[in-house]
Every structure is written in structure tokens, then in C-alpha cells.
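Here's a solo chain for you in C-alpha cells, the form predicted alone.
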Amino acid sequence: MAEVLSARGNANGVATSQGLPNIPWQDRPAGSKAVVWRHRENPVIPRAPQPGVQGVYNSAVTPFGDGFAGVFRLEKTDRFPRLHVGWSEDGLDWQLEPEPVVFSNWKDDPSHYAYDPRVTAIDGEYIVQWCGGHNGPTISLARTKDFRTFERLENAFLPFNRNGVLFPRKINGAYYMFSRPSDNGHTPFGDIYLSESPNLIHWGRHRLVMRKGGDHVGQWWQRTKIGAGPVPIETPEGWLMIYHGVIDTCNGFVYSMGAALLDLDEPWRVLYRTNQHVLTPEADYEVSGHVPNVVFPVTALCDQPTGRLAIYYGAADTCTALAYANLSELVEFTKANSAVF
């Protein structure tokens, strides 16, 4: 199923409309009021899909030919968090590869752990952004045009640092991709940035871009800790990103999904932000897993003519979930119930 293209993806399979009728999708569940509600057979990749394999979560979907390439952080039964890529005709059905990515250039370290991986269609190829293990966590770089051979970058950042994510087109010229500088474990700090560079090497002007919540804004869904998700989605409101916040509680982290908009040209100010979140953990694989209570947003596909939207999450740090929400519902919801801080 990855060699077949389709009118969505150019000679490469890389997208180039809009348009993807094909996503996951189910309507709103009867009654509910949910601006954010889950796939009915969630997890869409369960706690063991393969034989020694015993997570894949927190991972990257992206359309591609007449269906869906992914790339995922698989853990088989050392723990060690590795990337996989997987292939889907529906988005739902995956069949993993069993072995990890292998990059053309670059001489690995069996000791350089992978997780958390982003994939960005740009300028013909795909971006992957994952943290990656170098003298500790930073956000690393590769590019790929058919998820068969990858190059690697060079690092965009020191450690330490997780949740790189950027952006799908240049703004002003400029590539662009948010990050949240950290330390080696589970943090002091917590903080979005956004930094800037002209050929996907160089990184500077580093921009603050959202804090953290806390007493003083009545915000404890995202007190400790906020860290941006999918691929921002470019609206005639803003950009739309999809995030999640984290309160630290007597009986552990809560990982949950709010979302914000940023101004088009000025990706580092923020129009609006969520004062609650939209979605938290509340079913039996969000609460129960790995890491109880964990909602990690990683994928937003859209399907602009309909705005449909359908965002995978990493579940309890165990398996793959699926929900749904309408594109211009979630950006209404997310203006009216605002507080930028």
C-alpha cells in the first residue's frame, strides 16, 4: 500500500491538496455537547499489537500516497524508545515495520534513544522531529520523501529539550518550530518557545511564545508543564495549535488537550488560548497503562472543505487513540473560552 499515489500526493506521495476525504471520522456521539469526542473502538493500536512489543504511543501520522504513512515511538519489551515507521490505507488498521528506522547518513548509537516523533509535510518531503537522545533529550531532525530511506539532520537544539514541532509551510521566508527547553528529567521548566532559521541547520531567535498556568491565573489543567502537539493548522483565525498541559497532583502528572491561536504572520503571539481543557484523560486506556492519565495530542488531520478533524494521542504512555472535532467548532470554542497569560 505505500507505492500506490493517488491525485492527493505528487510523484513522492508528498500531499498537496487540502482536501482529504479519506481520515478516520465519526460524528458526535448522540447528545453529547463535547467539542472533543473519542473514536467509539479506541485504542486504534492496542497495549501489544506485536509480539514483544509493549507500547506504541505518542506518535506521528501523515497522509501519504492513497493512504496514511506513519512514523512511531514503538517500545518492545527492553522499554527502549526506538522509531518505526508504519503504513495504513484507512488510518486505522497499521501494520508497523519490526524494525526501527535506519538513517543513510548517520552512524547510529545504540545508546541515542528516540521518542515522541512529529512528521511535517513541507517543501516536497517530510520532516521528522522527534527528541532524541544526545548528551540528553534535544529535538532532532531527518527528512524522508517515501518513509523507505531517511537522512538525518544535524540537532536543531542543546539539551535540554522535547516537543519540537514545526511548522507546515515558511512564514516571512523562514522555517519555523516550537520546542519546550527542559532539563534531564520532569521539570522546572515548562514553557513554549518558538525559534526561527532560514535552512533547517541554523535555529535562533528564540521567542517565548506561551507559559505555563498556575494560582496566579487559575490554570491548574496546564500548572507544571505545557509542550505543543500536532502540526499547527493554518485558519483564517490563526494558526491553530493543538497542545497539551499537565498538572502535577498527590498521585502523579495529568496530561491533558487544550488548544491556542497564533497570529499567521507572528507565529510567537498569541491570539487565544484555552482557559479549560478540551480533552482529559477519563477512559479506562487514558487512565490505566504505563503512565496512568496521560492525553499526549501528536496528529491533527484535516480535511479543510469539511473541517473534519481527526487527532491521535498517546493514551497512558501504552497505545494509540483516536478523536475527533470540527475544525471552525474548535477554533469558536477556543475564542470563547479564552485566557492568554
Given for the second form:
Number of protein chains: 6
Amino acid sequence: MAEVLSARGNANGVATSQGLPNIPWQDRPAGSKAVVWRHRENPVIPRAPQPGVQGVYNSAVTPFGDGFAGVFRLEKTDRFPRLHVGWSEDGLDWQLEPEPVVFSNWKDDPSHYAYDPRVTAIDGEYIVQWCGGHNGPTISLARTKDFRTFERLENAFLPFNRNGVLFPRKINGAYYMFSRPSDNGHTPFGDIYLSESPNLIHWGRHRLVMRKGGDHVGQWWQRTKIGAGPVPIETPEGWLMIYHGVIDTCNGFVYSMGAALLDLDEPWRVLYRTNQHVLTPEADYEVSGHVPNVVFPVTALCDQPTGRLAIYYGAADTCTALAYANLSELVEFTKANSAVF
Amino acid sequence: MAEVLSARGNANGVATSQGLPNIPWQDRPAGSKAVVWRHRENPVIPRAPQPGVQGVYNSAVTPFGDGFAGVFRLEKTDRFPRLHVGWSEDGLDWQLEPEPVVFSNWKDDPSHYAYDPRVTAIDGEYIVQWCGGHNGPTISLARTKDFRTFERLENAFLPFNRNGVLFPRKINGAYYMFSRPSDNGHTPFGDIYLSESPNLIHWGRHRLVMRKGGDHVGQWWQRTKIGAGPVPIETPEGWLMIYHGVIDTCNGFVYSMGAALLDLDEPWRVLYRTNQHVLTPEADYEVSGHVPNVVFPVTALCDQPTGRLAIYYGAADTCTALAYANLSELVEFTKANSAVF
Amino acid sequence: MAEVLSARGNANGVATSQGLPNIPWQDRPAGSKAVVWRHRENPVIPRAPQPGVQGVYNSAVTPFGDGFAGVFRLEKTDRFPRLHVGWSEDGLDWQLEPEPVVFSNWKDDPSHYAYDPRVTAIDGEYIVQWCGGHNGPTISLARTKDFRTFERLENAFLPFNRNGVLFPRKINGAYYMFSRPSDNGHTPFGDIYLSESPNLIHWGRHRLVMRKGGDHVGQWWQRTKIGAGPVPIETPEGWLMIYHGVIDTCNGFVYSMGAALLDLDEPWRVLYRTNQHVLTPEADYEVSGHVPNVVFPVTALCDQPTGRLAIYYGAADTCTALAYANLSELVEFTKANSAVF
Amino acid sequence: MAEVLSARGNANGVATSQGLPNIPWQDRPAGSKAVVWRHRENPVIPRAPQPGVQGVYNSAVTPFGDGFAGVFRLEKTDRFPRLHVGWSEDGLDWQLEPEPVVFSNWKDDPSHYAYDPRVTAIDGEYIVQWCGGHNGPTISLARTKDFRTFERLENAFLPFNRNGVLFPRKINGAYYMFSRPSDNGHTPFGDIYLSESPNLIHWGRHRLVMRKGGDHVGQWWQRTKIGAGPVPIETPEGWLMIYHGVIDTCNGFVYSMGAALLDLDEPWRVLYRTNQHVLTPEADYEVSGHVPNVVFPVTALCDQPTGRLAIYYGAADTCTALAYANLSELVEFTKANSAVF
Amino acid sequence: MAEVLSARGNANGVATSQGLPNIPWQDRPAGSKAVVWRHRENPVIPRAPQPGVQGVYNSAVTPFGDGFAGVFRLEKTDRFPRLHVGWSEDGLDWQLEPEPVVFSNWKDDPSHYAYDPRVTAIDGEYIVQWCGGHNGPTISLARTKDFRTFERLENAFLPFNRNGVLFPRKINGAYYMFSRPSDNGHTPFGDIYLSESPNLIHWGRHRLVMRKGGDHVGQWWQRTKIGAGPVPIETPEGWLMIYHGVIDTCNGFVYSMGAALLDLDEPWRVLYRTNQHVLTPEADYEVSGHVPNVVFPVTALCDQPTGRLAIYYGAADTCTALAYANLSELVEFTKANSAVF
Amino acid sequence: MAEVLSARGNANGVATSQGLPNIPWQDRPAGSKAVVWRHRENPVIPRAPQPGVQGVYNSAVTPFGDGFAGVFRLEKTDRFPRLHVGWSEDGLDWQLEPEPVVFSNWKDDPSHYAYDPRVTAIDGEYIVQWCGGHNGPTISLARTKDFRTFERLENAFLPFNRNGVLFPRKINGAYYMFSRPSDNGHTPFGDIYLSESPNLIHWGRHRLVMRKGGDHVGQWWQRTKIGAGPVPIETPEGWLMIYHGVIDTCNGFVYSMGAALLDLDEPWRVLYRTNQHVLTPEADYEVSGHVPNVVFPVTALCDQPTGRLAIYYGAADTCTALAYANLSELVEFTKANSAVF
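Structure of the form predicted in complex with another copy of the chain (previous: the form predicted alone):
The next block holds the full complex; its first chain is the one shown before.
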């Protein structure tokens, strides 16, 4: 058995030397050898959880106070995606704000969609990243300290972009963010890039981090496009990046979950990368829904002392589900089943 | 609570001052606040209801005699869509004619497909409208008095068109029909138009009634295309049009149900229009099937004295389902949750 | 030699028992056997004929007074197509109105494009038909008596449609118009239909007249789409319809000119149809231009006593050119080289 | 009742005058009139049957020794399709080799995908056919006698091709193989061809056997493309070819199963062809999965004395399922419900 | 007549209080009223100007020493676009370096294409901008002082981008650059954005400057996409931006030239914008060539004392052409014929 | 100067130890350094060379008797491509048969198109190869001895294929033929394959010979697709294959000419391949026409004693042109400017 691996003081970016003892958790089912396993009571936020709400998914969760806060992609029955704050004591039972996030310094344009948020705790505050609609999709940013007041920052990139994910600390004095340059439709291609910023406003030194797979590397589960998922987790073995990989079948895209380890100081260097998915749509709530066959990881909480990982993911663009892993096992698995290309 | 709203003497176009007491009906489930709710024993016509019949869906039902008659899209195992007559005493249990509709004045060409019928009772007879294949899809019409003998009329429009829906009475001496200009494939766009006719043969004074939604109006559930559904229902507040709205996801179209109120005398003027769907694919028989994620409303029966609405809709292009609403509630809901654009 | 064939009293729809002696004309070049030949000084309206005017093409010309009037597709340097009236004494030298046509009964929307006009003289007035932009292209109509005051009529059809061409007289009491149902882009398909109207407002009894060609009939010059051209000319042999046929090559569409004869009383019946083009892009001004390889016939003037035909056509969507033919020769050619399919 | 029809000594190509008494079998469910019916415990190989294996489907099974052997499309969690050998005593419970097939005479390129195998017993050995990746998909071949040592033969055809199926005996001294010329993507078209070979290396005398359906023949279930399925079965009535037909809906392809009878000596001549599918996605494991709505027949075992047919088919590109039929009934059904076009 | 308008001391970014007396120049042809007119001996660099060179076009020229230097898109007979330096005394006769630009700090990858350069003189050096191939096209940058030694800077943006154009001076302490977010093909859409940088490395505060035209504004010449052209020229009336606008016809794109005036301090604000093109393909070398119908402006030299403008543009992606204008006339024209949208 | 290189006794496949003294020829223009240069009186067969004939291009020419015979793609004014025989004494002035080729053993189907022929002299007869329409394009073959009687052979391949070119002698006892697997449209991809046959009926041992270029090899002129041109010419340095390479621009494909040397005994091995085109559209008749920008080489005649090469090529799919080269120079050029990938 792999021993418990100590993450360097971060639980989704929050320095928690004391760990995250209230992390949601269930042991691996008896008999299972899976490196990632599902929460038994999935989905944690079901389809149509409230009157007038069609779905809540692609959920960015972070420890906050004694419990958890989060920013959620919530779609009411207009199906227009907006960001809503949610609160939870245990990370499982969520109270969602009925009104979407507003920004103190920005006159809201109700026609600007916002989806697929991530939340990074850094420098004593929380930076929210999401895909915003500004003459095409691109990466929008905002800051908050309390999940009640939000301040809009500049969009990080020109259109067309999706899946922006900010690192939980500066590296050599600079901010780093993943993104996936896209087109203005349902993008049938895409690779993961890393960009650097001195100030969260200006971004440069763009680096191609990882390409999609394909025939030449025997990687069909990620042959169409890939995109960063949760805020990366710092480990002695490198930054653990959980990401999604997509295959196009004759009947649509299938989104699965994979993992990679990146160099701690030069995070554009891939050390290891799973040559297989670690979770793929198999449960009913993943296989069927408004967008069938989607497992889309967004958040990974970590309890250092135990190495417990709780991974929130959107299922079928319809509901929010939870999966578990052991940090050191996942790192070892990634190293042992790696193909870097 | 909204009070019962009196429809102006029509039950799917039949003047029924005495109401439609045998309308299918189930009360809203306890605890539900939905404005539209499903029949508990859905689907009313299941997948493969008879040997050799693959599916019956998109069903045009009308009161007839002491019970109900209807024209159904029925696909045998050649999957070629044809119109079949059906009979029912209670609107739930249907006897379907084994042979498709033939026309007394038209030599049937077995290669001409016919799908998505509507039936309008007007001027003492029934006008059937459907999407017929004549060098491309367009709106075909026929008349019947007894659902046994049918006479083909001229096609209303040039190709390419779908979702023709005739009003249940003349307005200022003219017939009116909705339609949705289309292309010759799976049409990724489409708005609802209204056309006028003095004689059910020649059509003109075409008016654009409603456009699809999109980012600019925060309406994603209907951002790709829209199409008229049941025969509109006359109310003091205007013509109630139940329609379908479509969003394209990366894994296909999702069809939901919405509603609008149109001016009684100038029915090309939209007074109110739901800024959200009122029913979207959530049940298994809607989410899974040969065309997943389809809720396609075709008929709305109305019992005036009670305001009960029974809405027949195709589910996943696989089976026929039923939903209920209260007319005055639905009208109030449409007025209270409206965005006209 | 074919003898002169007497057209039944119409010169582009004008009853002219006295003929059209001032029709533009040049004899067939010595040595040529072509059934249609070019005006030697083509183009008659060159590229950029005036400062601020980019091009004038697809021109609908008619005898008027002692000379000729016409409605032209004129594009200024915004390249937005609008209709402009033009005047000429000899049909060759044209004075174009600097401002586009306005309508007495219609508040002009400057964002509504208008292109590819035809003019039909009928019932003592002139009906202009064109492709107008109304939430997609469709056939617009207007009437004038003097080419100074124009009254907008209803659009004839729902979108999406192009190449509407009105017959020069009623047949059995009804108006008839060709059109080509299209899509909302550069339509890679299309056949010619005929529709009937009692009043120029309502249209019905739509009939498919002619399909495009293809491999199965050995007709590649018209394999992609076809569309009606000038107002049809009545002859004892039937209505002479000059039309365009299109082939798609790997480097774009090529538009050529063909001809057909339709039954006089049932003009949806094709009697003969050229199994080859009669004019195809070969001259520099046809082969090169903003839309290379376009010969697009719009008007055919006819002088009865001599059988002279003067055919105006757009060349490369850049300029206006002229070609000549002899009516009886063209009719004979169509009969002798026919494939109806 | 149709009487038992004697197949001419072949059980998936194995001359078995003694029959195949251990063929998997379940009688038709009471009350059912279906000509093809499902195994009650489907799928026989479920989704994710082993740790690290995502799915096993499109399975080529053959009698071997006292039991059965087979070549399977197996996808591990890299989702890259490879061929794996499997063993079974009863045709239901399968032991799959953990490593993919290697070839004694061919240095394996791990980037060459291999999927949708068929196995034909002929001339005392087994010829495996599959869709291999060689600068595009085409038909690869190999031979084995024991399913332990495999020798690669030449690819039969140039790219792009799929669904190669070899006949179980020579006809007039020549080998025959079906195939479906394709494109390099998810091919939205396709017909079945037959090619001849003197030596399994060089192929020629290509014949178009069957075209896809469409409007003109009222066959929508097979309107998009068709492809051969199991090795054809010789009967006195002709070669029984079970095949798949595909319809494209607005939400993807639907694959169903049909049957045809071909001339025994000139197998490019179609004698009968079902004018309807005999199995279409209706069970959960067919309707939902990574590629929803797929029934893809690959193998048909036959026990001569009883006429029992056991048809293995891939379901939803996710698992392996089994269906049954009676040979003489299926032949009679094909003759009685036939449309050849 | 408009009086000579004094540009604020820049000739393509070079502070030249003494003017640019050796600017290429020809007076407007007698009788012409064009605001932009062609060099009579166009093209200045013809098709295939040297053995082994297929074409030189899209040329970035700047005053240098007593004459001119430039960076050219040069394609040898491999047709692979690379940057070559050129020298000229008079701006008309060019000596081109036979080898492409290499970078002192960057190991050249011969597979990285480079095209459509611009050169901006700023802070005493020259910044070259071009479209480089780095897993898709994006904006690359380099610096030089002598056009002999070049240093690569970071790419400015993530893919996919084209038409990056750097301003000739800092504004309020920051660099500004136009660009046009694109896709990875022949991009059928595109608007002009402005981005800010403190250091030519990190870019942010992205602003949408100008959208493409379309029906709603009656601007077809620029309805498909637009892109910045030469380095903007500072005038008292604002920054003069010459740009290209594109229309898609059924036979391809047509590129024309337009102009806009932007606020001097907030250059993302459009003050005026020509509602028409000022140059469109009409000459043979613009209409015919490897990419027919392209006028693509890249450089605008300016002589302050006289207001003379010399505009270099690529013609038909085949050769380099030159056009002239008078600065104050062009500014006046832009103001007088403006539509901002 | 390169010395004259002796071809091994073949002039387009005809063993001509005595050479081909009447080969068309013009010396390289003074001052030119081109390795391939144009015939000064091009095109040798102009656009519309006879009444009723639209164009003759893509012409397969061979020495015959005292002069030359050939098979031509000829399109009459139906623009349907058919094969016509032509005769010439000098290879410049051609008499074309008015009727297309018929086959003694094959009932002609007038709907089967035939284009882009090649003629190979082998074993005392002439084998014609062309792209025929048989439910999609593929390679058809016929044999003749006198160009008056033709016998159809089997099609070589399944659809979809184009540009089949047969070698002029057997190699190690087998026939060899190039082809380019395609799709059923204007194929935006394509590589050259080689197939082997014992009997001109069955084909196998398919080998990928050459891939198209692209960014990774800096070869844009051939980045989209490539296809074999004339019958390869045997030289001591290998088989000289002249071929076409295609780039897709935003306004269409551009076809250029390149060359390669293949191993004499294993002709699927590429020894050298020009890293640039040797002829690209530059002349008016190449740049403008019904398919602009096409240089499509089809035949290369060779006179051994002098090394003179006369290359017939189609220009703009409109006319037939001729170019010249010196065999040893072209071989040397290919070796000296080679990139094999």
C-alpha cells in the first residue's frame, strides 16, 4: 500500500496545517480496486433541486469558516447559466442563494452568461474564475473575502477561451493560470495552456502544457480535447492536476477524468500524466441527462493528514456528484500509469 | 390563488359550451408547485406498443363523439413516419388503426413521409396539418369529418417548413396558421411565423411572430429554435400558444415546453411569453430514447368550466406522454414570467 | 434556317403589337454557330461605373415610353445591395438614379437588403420582384406605374426563398410566380417551383416545376441548383423560361444559362429543357470579378416581328452584360436538345 | 409454423454436421411474436467487467474445441480499442485474455487501433477481420489455428473502409468479403460491397450489393448507412446476411438490425431484404451508454439440427449482448417482409 | 478642399519632425475623385519576383536610415510563409534578403510559419509583430534596432489570433495592441480587440473595439470579419486605423480596405468609422491570383508636412501593391462617411 | 550543367530505343532558370475549342504510330465529363473524336461520368485508367490496341478513389498502380498509395507511398492533398513521379506540380521528393477559368536520346497546356531539393 502523502499545506488553496477534518468522505467500497470511487448517495445536488431551478452542476467548493462555501453553476428554468453562492456545513448538504452573484464594481448585464466556475484561495482572499460571455466565451475573474461581496477583475484573456484555473499560490512571484483556447461553438479540439501574470490583470509567457491524445499515443479517452479541472494540489511530487479528457463518438462527446503531475517550479512541465481515465460515465446520473456522458471535475478538496480527496464533478450537465480518492494513491497511480506526450 | 379563467368556448377548437367533462385529469401532486405536471402513469402510449410498431408519438388528439379521436405519428419497424387514426373513450387508452390514413382524392405515394400532425376543429370539420415530404419537408393539409374519410388539400407552403398549426377559428374572416421555416436537414435555427389565408389554399401576409432566444435575452432553453405546438387556445387574455424551445448542447438538441399569449385580433402580436420553460426532459422516458431529451407538445385539450388542460407531448421521439395544467394558472404564469423579444 | 417565330404580343410582358424596334441588337458574329452570343462592347455597365458605386448587376429592364426603364441591383461602396431605377433610350446607355427606390406605403428600413430584381409588366402596371431581407431572404413585391412611385405589396412567401419571377399575364384567372426555396446561407441546393395567387397577396397550389440535374441525367452544368431568370416569354410552343444552372467545383460555384419550354396553360409542366447550357462564363468579365464565373440572366427583351432577343445578365456579380439570340432559334434549339427530368 | 430449416453445414463457418448442441439458447418469451428476442440476462459481458477494462463489445465468437473462442473489441481505461482473445465453455461466461492479440510476423505498433472484429472459419483455420488504423481505417486480416498464434495478412483494401466480413467458404474457387467504403470520420453514408480474391491478398471484381434506404423506399431505419454484420450463413434459400442499418436523428445515429438473403452462387445478388428492422435499441443497455442507441450485430452462431441462432451484438458501444432467433423463421420472415432496392 | 492635417510627429511610428520627403508618391489621377488611389506601376513587387520565390506580399515597411527597411511575408516555392528583411532607397525598388529572419535568442524551428508582419517603431527600436504558428496561429513579437539582429519576445496572446498591430507610442504609460481573435482555420468571423501591456510581455484589459458589419447596419463589405491593418497614425482627430473588412460570397471571401478614427487617450473608443470601403479589388492583380479578390493593407507611411500617405497592401496573396491618399482628406472622409456600431 | 540522363527505354511506357524525335519541344526561354517552363503558345487546346465543346483538359497522351494518340477529358456544354480519343501528328494540333469512347464489352450507361484519364503502354497494348462514377468515384480501367476498340476491365478499387496511375512495366512480375483514396465530395485530404496486382483484376499489398505536407515539414504548397500525375518514368535514379500538390486557401484550392524519385524495385519507397513545386499557377489560363488556380499534370512524354520531357497538364479545369523540362535536370533538381516525409 502506498503511504499517506503530505500535501504542502493547502486544501483547495487554503493553508490548513491543521487539515480539513470535516472533508466529506466515504471509504472505498469493499472489493473495489478503483483509484477514484463514487459517493454512494450521488448526486449530492440532484436534478431540479428546487422549484424553478433546473440544475446545479460544475461546482467550485472551498473550505470556509467552520464549513464550506462555493460558487455554483446554477440554471433556473430559463436554462441561462449564472453563478450562485452556496453554503454547507458538511460539504454534502448545500444551501444555495436564490439570486446570482452580483459585483460591487460592475453593472450587471443580465445577458452575460457565466458558467463552470472555479474558486482559488490565495493571498487571503478567494479568486473566482469562470467562463463568461463577452462577445464570445472567455475567462472572467472576480475576488471576494466573504462570498457576499464580489469585485470583478479584468477578463484574463481574449475570446475564445474556457476552463481557466488559477494556481493556489504564486510561483517565483507570479500568478499562474491554466486555460483552454477554444472557438465560439462546441469546440471540437483543445489543449491546456499556462499563462503568467504579475498582477492578475496582465497575462503573458503563455506555454502549451498538455496536448490532447489520439491514435499516435493510443489515448482515445482524451483524443478530442482536454481541459483543466480543480485548482491544482501541491504535493512533493509536483502539482497534481485533475483534468477532463473528451472523446467524440458518432453520438456525441464523452467526458472522463484524468490526472497529471506538473513540475513544482516550472508548472508548464508535465512529469506524469495518466494514460487512462480514472473516472468515466457509468452511473445513471452520468450516462443520462441533458448532456449525456459527462463527468466534469471542478473541485478537489484535500485533508492533508489523511490524504483524503473529495472531488466534486458535474454529471451529465444535470447534477452535482462527488467522488473520493486518496492523494498518495492517486499520485502513485499517475506515476505508475503515465504517458507524457 | 389564481381563479379559474374561462376559455372562450373551445376545447382544441371544438365549441363546447358544455365543457369537456371526460378530459383526462390528475391533480397536481401534493407538495408540487409546478405549473405543468406529469401524468403519473406516463407514457400513455409506451415504446413498441404493439408487435411491429416501434413507436407512437407526436399525437394530435381532439374530442370526438363521446370520446376522443386523434391522428398519430406512428412508426412501424421500418421507422418510416406515417399518420394513423386512433380512438379512445377516455383519452388514455388508445386503439390505433393498423393502416395509415389514405386520402380519397390523392393516390398515395408510399414514399411520402408524414409526421408531427396537428388537428384543428373548425367550421364543423377537422383540418389535419402535418409535415409532409414533397421534395423536402413542408406543411400538408387534409380535411375530415369522421376520421375515416380524408381529403387532401393543397400544401400550404413551399418547402422547407415544419410545425404548421392552424387556428381554431377565422379571425376577421381569414384563416391563420403558424409555421416554422426550416431547412432540408435537422435545422439548427428557426422562428415562428404566422400566415393568413382566405380559403385554406392560398397563403400570404406572412408575419414573423416570435424569434428564438439567445444570450442577448438570457434565454438558453429556446436559443436554437422554436416551434408552435398545440392548436392555440382562446382566452380573454389572448391566444394561449404552447410551444417548444430548443437548445443545442455539445451532445444534441434538448426540447422543452414554453407558453405565450398573443393578441386576440392581431395574433402576430406577442403580449407575453414565458421567460423559462414550463416542462423540460427530466423523466426517464423523456431523457432516454431514440432521440434523447425531447419534450414536444402537440395537443392541449381544455375543459372550460374547470380550466383543466391536458397536454399530449411526444417524449424522446419514442412514446406519447401526458401532462396537466390549469388554464388560468398557466395564463397567469405566462404573464408573470414574461420576456417578449 | 429557322423561321421567325411570333411571340404572343409581349416584350417582357408589355403587349406590343407594334414590336420593339429599338431593342438592342447585334447580329451573330460571322462564323459563330452559337445560339446565344455576346454583345461586342460588354459589359454594358462596367465595374464601378460611377464614383461611389461598386457595381451594377442583375438588372431588370423593361420597355417604357419611347425607351427603357429598369430596376437594378446597385451596390455602393458599402456593398449593401439596394434597388435603383435606371433610364435608357437605347437599352445600352443607362442613367441610374443616385438614391435607392423608396416605397410610398412603407417606412424604409435601411438595413433591409434588396437584390436580384425582376420587373413584370402586367395589367397596365409594373410589378417588381426581388429578394428582400426579412429575417432571412424571401421574395418581396412592389408595384409601380411610372418607376417613380412604388407601393410595397406583401412578401409572397415565407423565408427562405430567392429568384421569384412573376408571369406576364394571368393564366386562367390566376397569377403565377416561380421561386426557388433556399436556405439562409449560400444555398448548395435548389429547384424551381411555381405558385399561384388570386390577388398577388395569397399564394398556394405550389408545384415543383424543375429539379436540378446531376449524375443520373448527365447534367453537371446544373447539378447543384437552378433558378428562374427573366420573365417567361409566351410563344406558340410554350412559355420560354431562361434560367440559370449551377455546378459546384472545388473552387466555387459556376453559373450558366439554360432554357426551357413550359406548357402554356399548365406552366408547371415542362415540355422541353436544354440538356446543356447556352451561355457559360468564358469572357474575362464573366470569369473574373468579385464572384468569379457567374452568368446570371435576369431580363429578356423580345421584338416580335424579328424575333430578336436581348438578354441582360449579371457577370461575376460585378457588372451588367448583354447577349443576343433569335427567339425561334432558341425555341428550336431547346426542343432539339432537350432532356426533361 | 415454419419448419426447421437446415443450414448447409456451418456454424459460423465451421462445418458441423453434428450441429452445435452447446449453442447458447433461450426460447422466445411466452406471448412474444418477435422474430428476434433478447437473452434475459443481458448484457452477457457488462460494462466495466474487470478492473481497468472499460468495455467489451462487438465480439466475434466461434465454436472452438468443446466450447467457444472469440476475438473481442476490448477497451481498457485508455479507451483505445484493441483485439483480445476470449474463451468460454457455454458462450455466456467469458474469460478474456488480459493482453491484446500480437502477431507473429508483425511488429506491433501500439498506436494502431483495431476494432469491430469478425472471425471466419474457413479451410481449416480462422481468419480474423477487423477495422485497423493505417493512416485511416481499413480492413485488416490475420489467420490463426488456435487463437494463440496469429499471423497478419495484408490489409484487404485501401482506406477508408469498415465492416469487412469474409464468407465462410470459397464460391467457385474464390474468397468473398463484404465491406463498407467509408470516410475518415463518423461516416454519414455507406453501402455494402462485395469483393473477390483468389488468395486473400489481392481483391477485385468489386460489386455493389445493397444500398442504404431512404424516403424513396420508405426505409428510414436504414436511411443513413448500412454495414454487414456476422459471417453470412448458408441456407438453401441463399446466404443469410444479418446487417446493421442506421438512421440519423437530430440527436445522433440509431443502429438497428436487419437481414437479407443473397444468391448462393452470385452472392452480390440480393434475393430478399427485410423492409424493417428485426431488433432496435429498446432495452436500457442499448438505449443508454457511451454511444446511445446502438444494436450492432457481429456474430451469429447456428445449430443446424434445431435451427437455433445465437446473435452476439454490441450494445451502446458499452457492453456485449445476445439475442436469439430461429433460422428458418428468420429466413421466412425475410422473404415475407422484403423490399429489394 | 480639406487643408493639410498635421500628424503628430510619426511616420509609421518614427518621430520625424523633419517629415519623410522620400515617401513614394503619385498624385491622384486627373478626373478621379477617389480618396485612395493606386500606384500606376503596381504591383511594386510582382508575382515570382526572383527565381525560387513565389510571392512577396503583406509587407511591413518603415523609414530606416536614408531609405526604407521592411519585413516581408515571402513565400519561396515551398509556399511556406516566412519573414524576410528587405531594403529600399525609394520604397519602390526592394532588395530582399534571401534567407528568412533568424532570432538571436531562439532556436529556429523551420516548421513554424510566420506571416502578415507589421513593424512598429517605438522607444528607439522596432517591434515586429506577426502571425506565428505555435500549435495554432497567434501573435508573435520580436525587437530589432538594425533589421539585422532580431530578438524574439514572448507571444502576446494565446492561440488563436491574427492581425496583431502595436501602437507607435505608449498611451498613459502602457503599450497597446490590436488583434483579432480567430479560430484554427480560415476563420469565418472576427472582430477587432485592443489589449494593454506594461512590458510587452503581459497583456490584459482587453477591450472590444469594433465589431464586423452585417445586415443590421447595411455594411456588407465588412460583414464577415474585420482586422487591423497598418500601425495606427496619430492625428489631432484621433488615431487613424486603416483596416480590412471581408464579405463572404458564394465563391469566397473579398477583402477591402476601410478606415476608422479612435480616441487618442482611450483608443478602444471608436469616434468614426467609414461606412464603406475606400479600396476594393478591381485591378487585375487584386482580382486574380492565388487568393482572388484580396486587398490587404499592412503599412501606411506618412509625410507630415504634406500629409502624403503611402499604403502598402497585399494583392490577391500574390504580390505587393501600393496606394496613395492624403491624410487630411482621408480623415475628413472618415468623419463625413461614418457609421459607428 | 547536368548531363543528359538516359531513361530506360520508355516514352510514356512505350519501349522506344530509337527515341521520340517528334516530341513537342521548345527550349527554355533565355534568361530563365526554371526547371520546368511553359510552351509559348499555351494553351495547346483552348477553352471551347469547337462548337458545343466547353473544354478539353486533363489529357493522357501517348506516342502512337508516326504521331500521337490520346484520351482526353472532354466536356460538352452539358459539362458532363467523358473520355474522347484524340489524334495528332505533332502532339500540338489535335483532332478530337466527336463521340465519347465506347466499350466493346460494356453497355454504356450515359450517367456514368469519366474524367482525368491516364494511358499506360504496357505489354503491347494500352491500358486506360480514369476516375469513373460507380456509386461514387473510383478507378476504372480499359484496354485498347488501336484507340478505336476499347475493352472495359474491372474497376481496380472500391470507392472512393481518384488519380489512379499504372506503371509502364511489371516489377518482379506484378502490376503496380498509384491511387489516392478520397471521399465522395471535393476531398480536402489525400495521400498517394501503391497497390499490386497479378492480373489487373485483383489488387492488394497496398502501401502508403507519400503523405501530404503541412506545417511540420514546411510544405504548404502540398499541405492539403497530393495525387499522382503522369505515368512514372524509369530512370537509373529511380522512377520519376510527377505529381500534383494542393493547398487550401480561404478562397479555394491551388494545384501545383512537384516531382519525386521512387526506388526502382520497391516503388513504394521514396528516395527523393521536391520540397517545392516546380510549376504553379501564374499564367492567365492557369489562374483564371472555371476552376481557378489549377495546374494538373497528366502526361509526360520523354525522348531518351535528348532527355526532353513534354508535360501535358490541365489548366484551370478549362484548357490543356504544355510544359517542358529536361529529364536529367529534373532528376537532379529533385535530388538536390528534396524533403522526404
